[in-house]
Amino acid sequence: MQQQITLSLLPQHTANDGVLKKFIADHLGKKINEIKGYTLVKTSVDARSKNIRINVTLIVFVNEPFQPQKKSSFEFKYVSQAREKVIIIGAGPAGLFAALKLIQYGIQPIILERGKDVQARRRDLAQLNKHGIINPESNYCFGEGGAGTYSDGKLYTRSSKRGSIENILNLFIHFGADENIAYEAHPHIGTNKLPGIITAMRETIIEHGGKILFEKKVTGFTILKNTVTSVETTDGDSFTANACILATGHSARDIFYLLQNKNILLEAKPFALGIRIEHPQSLINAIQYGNFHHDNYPGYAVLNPASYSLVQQVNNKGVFSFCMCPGGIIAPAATNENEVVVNGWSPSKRNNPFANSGIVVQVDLPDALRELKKNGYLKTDAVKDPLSFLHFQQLIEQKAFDAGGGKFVAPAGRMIDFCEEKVSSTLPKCSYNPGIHAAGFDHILPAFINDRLKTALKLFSKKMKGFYTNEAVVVGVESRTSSPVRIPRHPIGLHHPQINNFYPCGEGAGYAGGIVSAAMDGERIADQLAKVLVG
């Protein structure tokens, strides 16, 4: 007989196979030897009272033998000679997951990458992180596995409505991830082995037929009734399909450029802005786990490095965090010279002696177009602009670009000081490789930023007593949370209402925000192209 339930246990009960399975025993009044095994469904960590408990929901085998769960498996076609062929722009998760999808349906996939593999995406980043020189077409946004491969691996989503998590989360597993993925509640990779599971899903696009392109830019459509004839990049080439993906990320802002260029249809689509917060790692663990922090808890060893997720209204806005890193680094996420933005990444230990996170507020049109009214940069028909928002965020990255004083050191101010107007006398230890400098954020974030973000960060230290501190150190800014562009598409067609094979897609067009949710999204994609293609 197979049961499932749930328990909820002290952390080191959960790390003995024998202790676990005589608490399974206890809750379901059986004889330790009546538990022939068990498969964990979903784990979670409950912080919330002095005696932390781990959630555990599993599958128990009682009197019957145990069957491991069997591995998903996945057929992939080959392709090579396929008669429908799709171009798929970009090769971060929106691309990556609608090309294996394509390949499933016996669809070949051409992918275009404006960057490099990801192996030679190293060497850029430590050029960037040692000597602070950027190569604009490979960076931490723009290259093999995109912004995602560089920064974290996060595959926490709510948006299940938009396909299945689960084939998400079984195709990594698939391609290499730990199986953990499939049942903690707040999953993750490690920026440390995610370029092998990527460079696992080149090779089984290349096998099956399918092709990825690198360093190959997309610089022109040519577009004939209402349909996308050819791609051209940078050099020279072109490419045809029956249909275009385009998979960019948030941060191809020429290919918005060139879009509106073509007269395109896009929208301005809201997107929040801060600066990302750096605590010693033992702290935040101080705050969440209480005693059960320090070293002679036997349940230490299992607790994860701590995490939170903060929200707060402020003045009818939301300030909240964003990609919160536990044990992680900070890294320069800019993708030209003269700006300054910051993401942050956890290798899969977490083991880093800092957390970091997006603190950050949501931008409106109005506040966007006052800002940039305030600085000259607004033109007569900026309401109409859907790039207003995109010009926003320029206009931020580089006042935090002068703040810093080049080679994107980036500006800096402990957190009380910074909620005072102070600039710091001194920093403290910060992972942000290129350097911090201190400075005052009053002439980079508009006030309706700056103003919200002090009240919140004191506010914050109400839910979690010891967050505001002058051991926390403030780096600008976060702004590249979320596209400031939308790139509309039909409802049920999902192509583009203008553009009949022209089919936006993932975070960059507008309808993902992470990973998982950009996977889910290029799968999707690639299912309705399957219909239209061959039916």
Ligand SMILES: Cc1cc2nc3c(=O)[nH]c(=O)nc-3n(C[C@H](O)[C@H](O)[C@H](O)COP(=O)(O)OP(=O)(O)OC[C@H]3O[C@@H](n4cnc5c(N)ncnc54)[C@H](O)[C@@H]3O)c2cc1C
Given for the second form:
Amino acid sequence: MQQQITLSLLPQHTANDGVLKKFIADHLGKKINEIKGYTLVKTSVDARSKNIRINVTLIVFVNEPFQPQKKSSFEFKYVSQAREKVIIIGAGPAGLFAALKLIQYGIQPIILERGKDVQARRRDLAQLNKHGIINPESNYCFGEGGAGTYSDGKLYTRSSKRGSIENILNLFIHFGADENIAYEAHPHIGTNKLPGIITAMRETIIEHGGKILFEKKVTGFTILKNTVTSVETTDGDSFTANACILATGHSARDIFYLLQNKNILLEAKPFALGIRIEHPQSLINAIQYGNFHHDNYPGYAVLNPASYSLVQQVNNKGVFSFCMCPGGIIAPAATNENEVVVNGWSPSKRNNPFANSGIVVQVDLPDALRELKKNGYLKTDAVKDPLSFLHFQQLIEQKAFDAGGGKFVAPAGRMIDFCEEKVSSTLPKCSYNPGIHAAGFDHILPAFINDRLKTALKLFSKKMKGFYTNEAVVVGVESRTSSPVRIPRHPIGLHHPQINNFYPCGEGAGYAGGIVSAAMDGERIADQLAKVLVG
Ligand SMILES: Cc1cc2nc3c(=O)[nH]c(=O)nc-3n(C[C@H](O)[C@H](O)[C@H](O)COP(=O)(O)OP(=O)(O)OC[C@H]3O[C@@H](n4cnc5c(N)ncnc54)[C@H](O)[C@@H]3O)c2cc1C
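Starting from the form predicted on its own, produce the coordinates for the form predicted together with the named molecule.
Shown next: the complete complex, the earlier chain at its head.
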């Protein structure tokens, strides 16, 4: 007999197979030798009370031979001779998962990626972190695997209706991710493991006759009779195919300008902007786990470094934590000289001494326009300009660069000093490698963001006692939270309303916010293309 049960256990009771079996047997009123095995379905930490519990849902094999769950298998066809071909611009999660799905349908993907492969890209990240030198084509946002390659690799999303999360997680496992991502409530992969997984995806695409071309930056489209007839790259090459998927991410500003110059319909899309905050991880563990955070507590070793998720309404706008990275590092995520952008990543063990998270405020069009006007950037037609949010985002990033003093040094301040509008006289140790510089934020962030952040940071400490502290450092600016532009699509056909074979996809087009949702959107476009091209 197989039975699904949920147990609420102390952390130390989940670490040992024999102990866990004993709890299962007791729960079911069976003898331990009647429990032949179990499969984990879901695990989650419940840290709401003093006694932290781990909720474990399992399928138990009682008096029946144990059968381990079958691994999902995927059938990739050989597509080098396929009649149908699709150009995919961008090798981020949206582009890669679209390519893998197209191959499953027997369609050849041709991926054009402006950046380098994961290995070569690593050297450019080192230059940026150590010497403050950026390669505008190869950085934390651009290159194989897209913006998610050197990230925490958090794999949770609220967009469960947009596709199969399970399918995405199973593909990650197929390409080398740990099987625990299938049952953990908040799965993540980690920066050290993601490049290997991305490499395995590339090898499968190439082995099955798909193409991936690096350092191929798309700079032009030829459009005749509402159809893309060719895609052009900076080196003078041009490519033709039945259709084109545009999956260039939220930082490809040149693509937004290119489309605008071609009078291709775009829409301004609200997004969120703020700062990244970093606490000692030990402090976050102490706040979230209480007594459990002590090394001598038996369950401590089982608990992962603690995370948090915070949200607060302040003056009719949401202020919320974004992309929290336990045991993480703050990363320089700019794509151009003269702009400072921060984000975060963690290794799979999340074992760095700091916990960082974006804390951001929703930005609406009147806010962006007011700020552009104040800074002399407002064109008369800005209300209708679909790139108004993009201009606003860039303006704040440039102010942050100036305040940091160059070489991607980021403006920073201790948390209480930030809230009291003081420039910190000293700064704590911070994981951000290009360095931080004490600065006031009133010249960087507009008041509608700055004031709400100050209020929210204080209020957060009602939910997490000890959060509001000068041990924490505020680092600016967290500005690439999602795309500031939407590229519209036909509600059913999913192509651009003006161009029949052109498919905006993923985060940059405004249809995803994170690795899993971008991957699901890539699959969704591939499903649609299969209907159109192979019936
Ligand atoms: C440091 C960092 C940490 C993050 N952490 C997480 C996390 O833990 N979990 C999570 O869910 N999300 C995270 N994100 C966000 C996540 O990476 C994105 O949501 C996701 O990658 C979006 O996927 P995408 O395929 O739509 O676009 P992208 O990943 O942005 O990929 C777009 C690709 O297009 C290429 N490109 C752009 N312009 C051109 C052009 N003109 N020609 C050819 N190629 C072009 C780019 O080089 C890039 O490779 C993080 C992002 C960053 C920067």
